[in-house]
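Just the one chain here, laid out as structure tokens, in the form predicted alone.
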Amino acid sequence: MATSLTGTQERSGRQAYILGGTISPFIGKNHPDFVWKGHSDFGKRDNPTLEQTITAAVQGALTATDVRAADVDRAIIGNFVGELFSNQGHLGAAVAAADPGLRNKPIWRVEGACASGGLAFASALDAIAGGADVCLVVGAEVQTTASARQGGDYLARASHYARQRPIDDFTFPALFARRTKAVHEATGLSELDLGRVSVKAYANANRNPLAHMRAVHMDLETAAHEGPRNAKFLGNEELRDYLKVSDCSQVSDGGAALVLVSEAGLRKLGRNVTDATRVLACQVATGDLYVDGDPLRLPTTAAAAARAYAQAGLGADAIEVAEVHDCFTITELLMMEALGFAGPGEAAAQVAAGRTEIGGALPINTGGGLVGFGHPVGATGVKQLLELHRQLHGQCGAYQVPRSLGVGLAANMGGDDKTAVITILARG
């Protein structure tokens, strides 16, 4: 597995801080502001384009942090498949177009499937370690421009396409249904166990005004059983019974952007460290695209997490709030185990006991996660970090954890545990 260059941050001794940023509303099917054929505004207005989404994220982050574009040393954008959903690549130049003060700055795009946003942040940390003082990190994706089946084909580029594409029309749901089947056979994991993960995600999203599913209620009876609102949709007969709509992250459009600074950057901007969030660790691990691993484990995530804990000088028991990559309900459970929050096969019991709820001992995905908040692929890793920043500073409103928080962890994953970015943050 490959180690990220963020180790240079340790050697340089340059501490990095998140000043803040912005998250757009994540929208798509079932969101009241998303225009589709049955919407009252159909034909009257369009949904935001990728260009508009990037511009809004950049301008929103600069405004939220009171940072001028001229103060930015460099910017990085995470995006997975702009060329397919929006017929647009070369997105560093799209960031430069968002504000005249960004013209001629060093700006580039990074891609790591669903971990593209996390990789953009890791790249910005490397820039801070290399001498930059103010960096802009952007994540954006527009995915509702294609049908579900066409979009499934586009997103399958994050798998080993030649080998895994034929598993189902919906490649990634099928790959994680295969994990669900394996966990069920090994531990007795039930649809009720997965339903609890989904119910938590929707309940948190219902408190979150930016969430894709903020207006959709999910109860345990619906989440745990196939029905008119919760179809089993896979064509693969062997895997069909192991995944329902409620187990899936949302096909969303949206963007997020944050400002990352060094200590010198804080001074230049006249900011107080108590208003910022300190980066304790960020580690990237990359697995073998061409080989399937143990379906019961996320070893790439576990490897990145082990290095992040070592870099931060902390153990899993020090984490007080977490954003984990729940592309499917089974993934949240496997993430909890890979991150050391639960032993093998023990995550579902922790969810059932309420440990991961907003008021629990370890709140996870307080804004709804990918299942409830939504999953515009390139934006997710940046959104996770801003969610932690906001939780640590008591800024999450109706879904704020009701106690003081000091340390949070974000786990952003690309593909089927093939790229993992683990970041640990602390308040001030």
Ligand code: CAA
The other form holds:
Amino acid sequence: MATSLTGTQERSGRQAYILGGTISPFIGKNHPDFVWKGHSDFGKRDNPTLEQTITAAVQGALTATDVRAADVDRAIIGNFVGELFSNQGHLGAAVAAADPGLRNKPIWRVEGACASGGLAFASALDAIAGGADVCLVVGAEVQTTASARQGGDYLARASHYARQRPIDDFTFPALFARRTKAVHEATGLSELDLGRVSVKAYANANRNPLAHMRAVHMDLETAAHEGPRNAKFLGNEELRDYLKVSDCSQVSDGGAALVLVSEAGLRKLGRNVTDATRVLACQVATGDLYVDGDPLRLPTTAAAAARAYAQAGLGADAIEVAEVHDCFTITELLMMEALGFAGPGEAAAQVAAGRTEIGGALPINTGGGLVGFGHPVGATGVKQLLELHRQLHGQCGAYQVPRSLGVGLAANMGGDDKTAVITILARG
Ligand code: CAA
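Given the form predicted alone, corresponding form predicted together with the ligand:
All chains and molecules follow, beginning with the one already shown.
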């Protein structure tokens, strides 16, 4: 297959492994620890800044894996718009600031909208293929410094801003409402169908102490209907009926970081392969930013997935657990179809049958996904990979899948299916 990653990884013959890492609590509105003007801690403490979030992720990952900063050959950070939410760019140097042992190491940032974390991981794999033995992969975003409406404008930079920004103040919610409308018209997809995806996300988040929505309960009656707790908030009259608050990922702050090593890195650090997670495949596909795709499909995601399955030598039926980019409930359904978990138009029936629940045949987004766990955009792709690592090694506590798992898939998406990073992992 002709992509740089497959090419470099396969040509180099260097296997890569995830050793472990850390995920910060994802916080924001409706999280008990998030400080806002009605909170009892208001004026007494502040929410973590981007600087603190990056520092905590880096230090946390090194501690969790018992790796010294001095042993790190390369570090990469994924972040989307630190310049807008935090007036801060140049984040490679922010990673270097987190530990004196990282000074003068090669460290830089990559950006691919909400796929920035996945791209950081893909870049670290390229570094491993190129001879690095120990890499640090970091993802971070702080978004609550702006109102949801102002944040909607910042996030719209991941769309074709000149053309798509006027669709709605909430550009991305509107772009995915457009998809929901199209799927509804083509297949009869209902608010109940989308409500089930949301209810699963919140139920999983309620079992996850790190989740943004860990303390918010969602029932099907609320999720499937417009109501005081569940507004249809788009200004665009044509799209307004096709999206409610319960369909949306959260505006979250958070960070995640993991340590990725080569086989030589494993030996150098004295680690056992059985404690690590093997990277079977990672593929990146990129679509045309300036044209709308088919609203019923995610072809960029499907292209990356097809190459990832070929690289891993596996089919969709081999995947036992998945993290998919549910930036909106409709996206989870379209992802299931693009990844080959369901035929076209068939994903909603699988959700209704319970297949994607923690106890189902193919658990999806067991920690709550972007809707329940939260979506600090640069952190999401790294968090997804750590979630799989934890599921594969039985470390997910109350949301652990109750059977032995061998193979998992993560799908991280930037923009409206414009950047896709598909990664397939296997236990040890
Ligand atoms: N009745 C009527 N209107 C209401 C309402 C109610 N009960 N509650 C909210 N609204 C309306 C109001 O118009 C309000 O705006 P104003 O206050 O400015 O008038 C608007 O909805 C937003 O309300 P809030 O500010 O209270 O919103 P919130 O803080 O609860 O956030 C949300 C809810 C708007 C859905 C927010 O969570 C959100 O924007 N989520 C999506 C985040 C997003 O788009 N992330 C990117 C995903 S795309 C991706 O992943 C790919 C990529 O590359 C970008």
